[in-house]
Every structure is written in C-alpha cells, then in structure tokens.
Ligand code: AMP
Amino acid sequence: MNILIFGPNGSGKGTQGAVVQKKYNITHVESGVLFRENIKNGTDLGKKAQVYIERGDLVPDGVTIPMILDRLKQNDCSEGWLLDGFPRNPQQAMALDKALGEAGINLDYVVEIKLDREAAKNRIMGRRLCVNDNNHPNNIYIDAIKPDDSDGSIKCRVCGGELSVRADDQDETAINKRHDIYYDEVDGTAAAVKYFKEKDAGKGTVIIELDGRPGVQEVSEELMGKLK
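Three-dimensional structure of the chain by itself (the form predicted on its own):
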C-alpha cells in the first residue's frame, strides 16, 4: 500500500499518518527528515542538497526526487510507504508522478485532509503542552480536547498538569507563510493535490478526501474505512 498524504499544518495530517503507519505496518517517509538524514550521512545527494540549503535556496527537484525514489526502493518500503511533505507544487507533482511511473512504483492512494485556513491556524495556535506528558492532547479551540478550566485556570485535561505553549505555534507570520504555500490553488500544494485528482480520477490511484473538522478518532475511522 503506497500512499501520498496531504493536509495543511494544523489539519492532523501527522497524527493520521501515524495511525496509518501503525495499522498497516508501512514506512513513513517525511521529506524534511529525509533531507536531514542524507546530509548527516554525507550521501552524494545529501551533499548536493546541503549546498542549496546553506545558500538559503530551495533544493531542486533534480536532487529531491532521486532522494525520495532511493528511499522508496529500500527494503523497509517493500510492503508499502506513506510519503508526507512532498510534493508541494504542481511541477513537483508532475515530476514525482513521472518518476514513480518510470521506476515501476505504483501509487495506490492520495489522501487529502481538508480543513479551512482559519480553523487550521486556530488549531496550531490553540495547542497546549502538558508538562507531564506531551502526548496528552490539549487544544483551547477543539471542544473534544479542551483543557480543564474548572478552577479558573487551564490545566491538562488528562492529568491536571500545568500547560505551556510552543513559541513557533504562536508565530502567526510563520503560520501564514506556510499556509500561503499550502492553500495556493495555482502554484502551491493545493494545486499539486488537484493534479493527482484530475489525472487519476476513475483510474488506478484512489483519491480519498477527509473532512478534518471532527476529532482525531472520527477522522481515523473514516480513513480506515476507505483504505482497503
């Protein structure tokens, strides 16, 4: 089972990806992690990527796609993979699609978690971290996991621990910049999703659209019901 997953920051894409990975025992391939691993290990592609990164430039597709293909051909991807974080624009979508075809690698599913921009931003800015366990979900904008405020101050809904915020979760400028790229239907990630929808509608790849507004469990159940 080979999957591309899309969703804006704040949509729960990472959480759902982890659910899929565990359920189907497939390998999660995240493009940012892949860059860091290749650079750390000093691979030829990593050295090429580092030159662009150090200059503050985007790594070209001619480096990124071979890096991704090399990863997808490794033994731990033989039973399936979930690719997250790439492609980010329609040109990359076309190039990846072509490269997969030439390598004889099937793309079974394209999963898109849909969430409007304001809700996605609120979810990021509403995250609160428990000092006892970062895996205790708390978000002031999500009813199902709102922190406990029964004593007039907010505490972890799971254990009652103190809550804190991540600085980058409160950086509205950075959040807007990432969302500018994702929601751009002409040159951004939304256009990459559109490419696969138009190309593969009714063909080999199954397109799955999910409403990201419900809770994690509800979205997971819908996703599991559509993955065969």
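Positions refer to the first chain, counted from 1. Here the structure is a predicted model, which is why all the values come from computation and not from measurement. By rigid core we mean the largest C-alpha set that fits within 1.5 Å across both forms. What changes on going to the form predicted together with the named molecule:
When two forms of a protein are overlaid on their rigid core, residues whose CA moves 2 Å or more are considered shifted, and R178 is not one of them between the two forms. Relative to the superposed core, I39 undergoes a C-alpha shift of no less than 2 Å between the two forms.
Relative to the superposed core, D57 shifts its CA atom by 2 Å or more between the two forms.
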Contents of the next structure:
Amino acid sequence: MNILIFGPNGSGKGTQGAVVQKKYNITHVESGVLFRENIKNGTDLGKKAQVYIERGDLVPDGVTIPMILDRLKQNDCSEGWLLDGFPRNPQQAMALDKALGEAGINLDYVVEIKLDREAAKNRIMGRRLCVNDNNHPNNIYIDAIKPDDSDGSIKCRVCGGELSVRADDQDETAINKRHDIYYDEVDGTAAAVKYFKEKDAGKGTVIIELDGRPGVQEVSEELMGKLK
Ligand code: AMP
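Switch from the form predicted on its own to the form predicted together with the named molecule and give that structure.
Okay, now the whole complex, with that chain kicking things off.
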C-alpha cells in the first residue's frame, strides 16, 4: 500500500498519518524527520539543508528530491509507504510521479486533510499542553476542547492539570511562512495536491478528501471508513 498524505501544519496530519501507518503497517517516510536526522548526524545533506530549515524555507529540490527517491528505494519501503511532507511543490510532484512510473510503482491513495488557513493557525496557536498528558486535548480557540476556566485560570479539561504552551506554536511569523508555502496553488503544496488529483483522476489512485474541522477521532473514523 503506497500513500501520500497532505495537510497544512495544524490540520492533524501527523496524527492521522500515524493512524494510517498503523492500519497498514507500512513505512512512514517523513521528509522533515529525514532532514532532522541528517542534521543531527552531521551529514553533508544535513549541512546543506540546515540553513533553509532554520529560516523556514523549503530545502532546494536538488537536495530534497534525490533524498526522498533514494529513501523510497530502501528495503523497508518495498511492502509500502506513507509519504508525509513530500511533495511540497509541483516540481517535486512531477519528479515523484515520474520516478514511480519508471519503477512501476502504483500510488494507491492520496489523502488530503482540508482545513482553512485561519482554522489551521488557531489550532496551532490555541494548543495548550497538559503537564500530565500531552494527549489531553486543550485548545483555547476550539469550543469543543476549551480548557476548564471555572476557577479563573485555565486548567486541563480532562484532568485539571496545569497547562503550558510550546514556544514554536506561538511563532506567528514562522506559522505564516509555512502556511504561505502550503496554500500556494501555483508554486506550493496546494499545487502538488492538484497535480495528483488531476493526473490520477480515474486512473486507479483513490483520492480521499477529509474535512479537518472535526476532532481527531471523527476525522480518523472518516478516514478509516474510506481506506480499504
Ligand atoms: P516538516 O517537519 O515537514 O515541517 O519539515 C521541516 C522543514 O524541512 C521544512 O520547513 C523545510 O525546511 C524542510 N522540508 C521538509 N520537507 C520538504 C520538502 N518536501 N521540500 C523542501 N523542504 C522540505
């Protein structure tokens, strides 16, 4: 089973990706993780990528495309993969499409989690982390999971624990930059999504579009219902 997953930062893509990966027991290939590993290990690729990543820019295609295509050729991908974070622009989409075609590899699903920019930003900036359990959902901007504020200060809605914010969740400039790239329908990730939707219409790849507005559980259920 070979799957591409798309969704803006804040859409719950990581969480849903983990659900898909578990269902099919396939290798999760995440471009961001590969870059971070290379940086940590001090490889040449990591050195080339670091400056772009620190600025929140895309790493040049000349570095990114071969890294991903090589990764997909490794043994642990032979039974299937879930590709996350790639492609992020039309050039990457075309390179992936060409490489899959040449290798005779079928793309089974394209999953797109749709969430408008304002909602995605609120998801990130409103997120509050419970000291007792990171998975306790708390978000000051989402009514369904608003923290408890009955005693004047906000506390975890699940267990009453103290809440904190992640520094990078509050960096509005960085969030905007990432979203600029994602929602760009000409040069960005939205264009890559479009490429696969148009190219594969009726050709065996199942396109799954999900409304990312409901909670994680509801989105997961919808996704599970649509995957064979
Ligand atoms: P992520 O963890 O997916 O948010 O990726 C972290 C960073 O890695 C991004 O902000 C980019 O700088 C870089 N990166 C990840 N995927 C790609 C890609 N497909 N093309 C170019 N740069 C990427």
